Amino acid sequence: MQRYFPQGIATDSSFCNREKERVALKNSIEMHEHIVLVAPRRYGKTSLITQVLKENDCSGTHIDFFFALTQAEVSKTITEGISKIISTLLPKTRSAATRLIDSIIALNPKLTFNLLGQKLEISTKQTTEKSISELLLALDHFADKTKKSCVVVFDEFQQIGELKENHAVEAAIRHAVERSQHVSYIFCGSKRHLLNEMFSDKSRPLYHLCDLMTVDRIESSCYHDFLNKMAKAKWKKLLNNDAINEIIHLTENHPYYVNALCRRLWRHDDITTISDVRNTWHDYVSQQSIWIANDLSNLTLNRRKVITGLAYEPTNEPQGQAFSIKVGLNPSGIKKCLVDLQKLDMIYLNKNGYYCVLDPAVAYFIRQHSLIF
């Protein structure tokens, strides 16, 4: 059965525009540059980056390092991930990648083969930062071996700067990364605070390391062309123009949002209609209303008030009169709510430079159930 909207990562037919994105992460991996990839949590970073490398070929390996909570964790984390894209960069018979794993001996590699096919483990003696290094830098000295450039994705790795050891690691990840000539690195997050502050300060080893690039959400106009696409695919012909409006309205154009409601609507027999996608969107915030209220109820009294104000109306200038008599709050206390809401990620400044809720259904949960205004 074809999945129109997958509920994980996205790619092939069901991947979605982002042709300017993909175009300059592609240029990036054929110049063996380095980016960092900010977006907000559920923009569709994994899926970008699985496509580009799908439809250009490029081995790869993605890091996580979301329950690395220690420096010695951070190392076995890349060991492992370092061990995986080795192991692809191998050749397939014995004698010729056992004449390789020569020229990574200082990471006692050890090659076994069985029916599944082979796999490397490695291994570093040194003190954990300069393991890092070392495992970073042998991978490039194998590319450049094998004649093979590869791409290795660090996700989640706002968690190395929460470290007790962050600028030791930091610098040791920049010592062989800025020294990479086969290997591009691409650095993603979901707290886009933490990562702006790893790269962007000059106090911290990786001030400018990277390019950097940004992926905000897709144009009304490519969402249109896209579900009529999908729509001919499922009932072979187009959906009505209100129909793809109210999905991208109620939507707000969030990819992930856009997915979980279609998702939904692909499922029925019969064409979507307006009345459809109004309902099952009102169900299915519905069904996340105790995870949206539990996230709401954790807010102080102010933030709640100023996040309740802009689900109703986002605004260009949060500290005039007009919203400041709305929320009830001055103009000092309504900035310092606006700076921990964007921390905690649950508001944004579009590019139009107005201040909204991030997620819309966090958005259409407060205006179904305020009493505020």
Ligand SMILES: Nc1ncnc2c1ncn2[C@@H]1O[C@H](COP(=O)(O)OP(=O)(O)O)[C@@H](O)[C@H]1O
Contents of the next structure:
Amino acid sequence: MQRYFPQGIATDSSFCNREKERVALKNSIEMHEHIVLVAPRRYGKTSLITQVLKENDCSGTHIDFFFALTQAEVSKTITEGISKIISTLLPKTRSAATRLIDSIIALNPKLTFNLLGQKLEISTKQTTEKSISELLLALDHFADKTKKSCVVVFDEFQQIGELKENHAVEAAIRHAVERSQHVSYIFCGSKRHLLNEMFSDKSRPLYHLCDLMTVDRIESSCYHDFLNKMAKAKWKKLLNNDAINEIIHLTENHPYYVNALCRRLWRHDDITTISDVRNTWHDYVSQQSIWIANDLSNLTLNRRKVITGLAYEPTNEPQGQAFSIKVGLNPSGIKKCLVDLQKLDMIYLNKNGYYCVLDPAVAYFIRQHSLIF
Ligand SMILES: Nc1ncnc2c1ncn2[C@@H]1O[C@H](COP(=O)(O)OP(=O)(O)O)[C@@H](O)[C@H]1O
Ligand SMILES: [Mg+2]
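Any chance you could show the form predicted together with the ligand after that form predicted alone?
Every component of the complex follows; first up is the chain already shown.
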């Protein structure tokens, strides 16, 4: 069965657009330049990277620090990721693989063979920071020996900045990244302010190590064509423009929500109409309402007033009189809430300078339930 709108990573025919980002990322990988890729959760960072690696036939490893809360866990996560990529770069014959393994002898490689193929285990005897450098440098060395370049993706990288020993770990990573000639690094993350501190504060080890790339929402015109392509694949006809516009309007071009809504719409035998779109979105948000209400109830009253104001109407003058009167707070109180809500990833400043609620389901829920305005 064709997966039109996946819940997880989107690639190939379910991948929409991102032309500019795909070219930029491909060029950086080819030049062995390193990138910091920043976007809120569920905007499509992993999908974009996966698609680029796939279409350019690049070897890569995805190392996710989401669950790495201590330095030891970071080191373990990196060890697993590096052993995985080295395994995929290894030649398939036992003798050639064994010969190459000698070039990473410092990592105590153990290569085992079974019916499913070969499996590599590595470990280092160094202290944690040294072992991180050693692992990453060994990968570069290995890539050199095999004459294959590769990509290391560090996901949820801001987590490193939250460690007690963040300076030492960041310095170890910089040491290896700067010396790597065959490995490109993509530092990916969803907390913009934390990543900003890590890469643009002069006192931090990773200062100016990479170029910054941001991933935005997908443009309406791209979704227009994409949704019609998917409608043709499913129903053999184009969607009514009103239905498409309503999908884009309700989901606010947020890739995760476009997929969540369309996945439901595309289950039907009959082509989607504007009222299907409205009803399905309403039911979907209702199903999420316990979680949304919980997130909102964790906010202070002032933050809730500000997010409610923005859910009704995004503003480019949040400290202006109109918004101040609307939410019943003075400009300095509003400013503080805006900073806090941005850090919590609940609001964002869009390209046109308007503050908006980040999650379209939260915005819709507030408009449905709020009695404040
Ligand atoms: N370019 C795209 N085309 C179609 N769907 C996408 C695209 N990018 C992301 N998605 C969808 O959005 C959701 C979040 O994508 P994901 O790559 O996991 O985001 P992130 O890594 O930023 O959290 C998934 O449902 C995915 O299928
Ligand atoms: Mg991701």
